[in-house]
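Given as structure tokens, the chain that follows is alone and in the form predicted on its own.
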Amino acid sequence: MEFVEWYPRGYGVGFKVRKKLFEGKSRYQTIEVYETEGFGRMLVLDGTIQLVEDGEASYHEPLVHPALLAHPHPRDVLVIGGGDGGALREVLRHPEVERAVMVELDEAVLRVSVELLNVGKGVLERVLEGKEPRAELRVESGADYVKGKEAAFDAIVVDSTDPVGPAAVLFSEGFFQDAYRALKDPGVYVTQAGSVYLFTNEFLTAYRRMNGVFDRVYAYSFPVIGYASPWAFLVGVKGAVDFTRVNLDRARALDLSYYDPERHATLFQLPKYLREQL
């Protein structure tokens, strides 16, 4: 069998699978699980590919590290979406982090992340059982919880779906505003968006409201093991936050796979067309 998950234009990302384990749907989205042929467990969310277990890391890590690398002391990261563990285990892998709120909007997401993948390496497991004691998990949507919180977080990680149903909001002028809001100043703030070439036009709508919320917009890219590569990314700063550069030292103890912080420039290496629009 073959799972194919079709982007604008009739292009597609596949995978041999070798069954399906289990297909829901949750009051959000239908949720399903696949054995592929040599990619481990992938998670499917209304049709689109989340992460495949071997390879999920080449989208956690450059959406984690750059922005904990570039902020001088991230002591509290809010984690929104990423019901799957990946974000959150990224995050506390920086001994900085004193404490980290993960807001998960879909709980059966959690419930078949931990019954079914493993991604978060125990740490939804320990987080739900109350064992991690930097960490706390809140079932509810990521947009409300910001809402009138001021100066609370170093960080804010958006690991979301991608800008339609629930997650619309996520890329809203008025959720940028609540998230500049709970950042500390200095902060950074780092979300996914979407596929450089085939969602170029949203990735700009998302770029646009960023850049009249933050003090300072950066655009990146990477390539990402089951996604229509190369995969956007989005940073907004307040304060003395410079993402051009970060702290080799903190990076050289975290033995990273795909991001690699002494190429912290490459990331920024996007096409012509899309830095002149930028």
Ligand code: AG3
Contents of the next structure:
Amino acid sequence: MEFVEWYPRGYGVGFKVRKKLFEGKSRYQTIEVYETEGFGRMLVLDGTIQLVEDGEASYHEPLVHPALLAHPHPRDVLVIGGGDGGALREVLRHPEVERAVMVELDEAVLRVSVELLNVGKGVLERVLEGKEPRAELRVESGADYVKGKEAAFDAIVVDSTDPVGPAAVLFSEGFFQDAYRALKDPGVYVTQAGSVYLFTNEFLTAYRRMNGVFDRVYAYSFPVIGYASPWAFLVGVKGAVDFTRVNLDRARALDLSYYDPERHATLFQLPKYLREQL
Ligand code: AG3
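Condition change, the form predicted on its own to the form predicted together with the ligand:
Full assembly next; the chain just shown is listed first.
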């Protein structure tokens, strides 16, 4: 058996799977969990691969650490989405973080992640049992949550699904404006931004919208296991955050496997045709 996610133009990313462990429909989306042959369990939302257990860090590390290591003191951090707990887990590895709020829209994703996935490494369970004093978990729309917030967070990390359906609002200009206002100064915002080659237009649209809102916008990419790689990420900053540099002393304590802070500059490699459009 195999599971293939089909991207535009007939480009597929697939895994051999031993069996389907779960399928269900929540208010927002179809949720599936598979046991893959070589990469542990796999989470699929509306037919799109969200993660494989043995490889998810190739997404969560480059999503979280560059932004947090570029910020001088990420004390208050907001995670939007990321119901599997992987992004929150990486955020909590930073000792500077005093408070991490995670806002997930779909309670069913949280439940499936706690019951069937080994991604949050117990982080979600600990938060739910009140044993993670730095973290707070809310089940609501991230777009609603940031509305009206002012200078509340040093960093905002958006770990969303693709910019269609429930996550479309997280790529809208109005949301970027709300997120900008919710940031302190200095502040840093990071979002996943789709496949460099297969979602180029969505990526460019998000880039342009963010450019109209944030003080500076940076685009980078990373090869992610399970996605049509390279995968794009967008950073927007408020005030004095230089995203071309990260704090290497703080980085050393993190013991990372994929993102290499010593080679931070390599993040910015984009295909020439795309760089020329930024
Ligand atoms: N992040 C999912 C990124 C989008 C994947 N898109 C796709 N495969 N078409 C959320 C899951 C990881 N926490």
